[in-house]
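This document opens with one chain alone, in structure tokens, the form predicted alone.
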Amino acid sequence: MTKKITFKVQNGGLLRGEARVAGDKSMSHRSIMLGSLAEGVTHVTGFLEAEDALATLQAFRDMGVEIERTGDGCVTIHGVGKHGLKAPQAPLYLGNSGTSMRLLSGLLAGQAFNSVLTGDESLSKRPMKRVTEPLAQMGADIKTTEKGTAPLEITGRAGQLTGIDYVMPMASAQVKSCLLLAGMYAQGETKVTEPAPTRDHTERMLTGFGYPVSVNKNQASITANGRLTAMTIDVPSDISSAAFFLVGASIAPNSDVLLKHVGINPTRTGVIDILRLMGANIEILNEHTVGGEPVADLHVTSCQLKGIEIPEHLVPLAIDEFPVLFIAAACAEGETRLTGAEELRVKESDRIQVMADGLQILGVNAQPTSDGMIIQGGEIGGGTVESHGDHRIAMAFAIAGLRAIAPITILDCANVNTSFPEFKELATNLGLQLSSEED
């Protein structure tokens, strides 16, 4: 039985100092997957030592890959080659990680063995048809529940997948990545066209491993004619984790924070663009490239944010950061309006409804819509809010304490450890008055 963790935040305070937040989760997942399929030994530094990424690591160990980790973000993967995975002896348990489940479904569809993917209660409610339906068009055999959710029973169809030309109905990096990984095992060419740009870590990392992938505007294509060659990967800090401190330092008067070695991949920087449109003081310093990924230090100081209409083209580039952006909007002068973000309703929780409920409890005028929210900036009060086991909701309301006029209690915060286990320590070191209690 997982322990219940409650966050308690004293109102007020400011953030000062410098920090290096945890490694990028998207890249940590992909480094394990592609390193396992590579020929040779891949060395990873900056790996995110959190439950989601570790679920991916364990899944590949369960498929016969030797992976060593020293616990300080250093991982050594002894690749088995593209066709070297072995049948797991039991279902692969992926905890809370939607990335693991969706990407692995594509990767395992073309193997010579059968597999079953399972997850925790939250993951078992998340929609998987968005990957299983296009995979079925490629010839994959994947059974789900009647609702289209996990467990996923995958019958390996080695040599029987066929490439497709797939136009995605909704922008999703996970769906794109799933189909590209399946395309590595399919006859002919697999093309994926997306309606709006999404994170491109899979394409960049495939290229880094020497596997040919073609990217032309909003279309990526791949064939089975390629091999992966081991490489060294330095995973930058996760901008999704940095976002909590970008918002916190923006809203808390007299704050001044330097966040080191943050990944600023252009498909991920929507949070910076949106905050700057709201008037945030964010400087991008020391820009350089590490393993094909752009990296920089981010310097942020406090300011009075202004409400805006969030441009829809930025929505897919900031999809994971909206819980904390809603907190920014609650502290801004005037109205902030978000549209085009239906995807938020099928994350770890319905992030539109859960954030609106919590903001209303704290006295904020926040009206949910089918695809977003309308927030009138003003005063944040105190109270007890429910995170519904969603780590980003929990951390967002913790940051809200910086501008609240009374303490905030946040229930059901155990899943913060699945994605950002250092959050509490980093936040308190920078000045957030946060404590936690276990039941």
Contents of the next structure:
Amino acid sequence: MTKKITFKVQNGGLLRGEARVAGDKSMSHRSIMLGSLAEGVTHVTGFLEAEDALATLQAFRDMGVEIERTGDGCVTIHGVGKHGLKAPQAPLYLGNSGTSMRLLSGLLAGQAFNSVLTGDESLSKRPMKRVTEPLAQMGADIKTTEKGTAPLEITGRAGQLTGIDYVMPMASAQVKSCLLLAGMYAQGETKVTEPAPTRDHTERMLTGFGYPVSVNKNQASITANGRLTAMTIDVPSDISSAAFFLVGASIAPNSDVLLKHVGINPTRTGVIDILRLMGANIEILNEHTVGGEPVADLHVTSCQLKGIEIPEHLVPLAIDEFPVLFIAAACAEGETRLTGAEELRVKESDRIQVMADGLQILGVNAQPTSDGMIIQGGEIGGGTVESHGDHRIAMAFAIAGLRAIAPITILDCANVNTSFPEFKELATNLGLQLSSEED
Ligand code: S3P
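With the form predicted alone in hand, show me what the form predicted together with ligand S3P looks like.
Okay, now the whole complex, with that chain kicking things off.
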């Protein structure tokens, strides 16, 4: 049993200083997956040493890939080539990680061996039909529970998958990536069309590894004709982790924070756009490109935010940042409205309900709707809130402490380790008065 962790945050304070936050989670997963399928040795720096990315790493070790890890973000992957994975001896346990499960389901559907994918309580509740249905159209054989959830029992159908032309019903980078990975093992072309732009790290990294993938407006396509050649990958800091400090420094008077080497891929920067619309002072400095991904330092100073109607086209570009954006909205002057974000209901927790419940406990007028939330900015009170084991909810309420008028206790915070194990240390170095208790 994992230990229960409770966060206690003293109200008030401000954030000041410089930080390099944890490595990008999406890119870390993909570096292991594609590095394993490459020919040659791939060196990764800036790898996210957190439970989710490590679950992917372990899964590939379980499929015979030699992966060395020094513990400081440096990972060496001895690629086995596109057809070199071996049958795992036991179910692959993917913990809390939806990205691992959905991307692996596509990759494993076309292998010459069978596999079973399992996850923790939260992952076992998340919808998997969004990947198993299109994969079935390609000829895959994957069993889910009756509810369409994990465990996934995959019968490898090597040489028997066929490409499809799939229009995704929702904007999901995980579904897109899953189908592109399956398409690397399918006859003919696999085309995936997205209703709105989603993160494109899979497409960029495949290109970096020399695997042909073509992107035309909102459609990505791939075939089985290609191979991956090992490369070096420098994973930038995760803008989703940086987001906690972008909001924290915005809401806490007299704050001034410089976040170094943050990935600013345009499919991920919705949080900056939304905060700027709310009036935030965020400067993008030292912009450059690293391994095909744009990177910059982000300088943020405090200001009085104002409530806005969040433009729907920004929703998929900020999809993981809404828990902390709701905190920004609670500190803003006036009303903030979010619509078109029903995907938030099927994340690590139902992020609309869980955030609305917590905000209401803290005295904030937050009304959940089927696809978003309406928040009246005002005062944040103290109290005890539940994170429901969702890492981003836990960190968002910790940041709320900066503007609360009394201390906040946050229950069930162990899963912060899935994406940002150094959160507490970094946040306290910058000035957040955060302590944690284990039992
Ligand atoms: C991810 C895609 C997003 C995001 C998740 C990571 C990825 O999920 O929420 O944290 O790495 O592809 P969806 O594809 O479900 O939107």
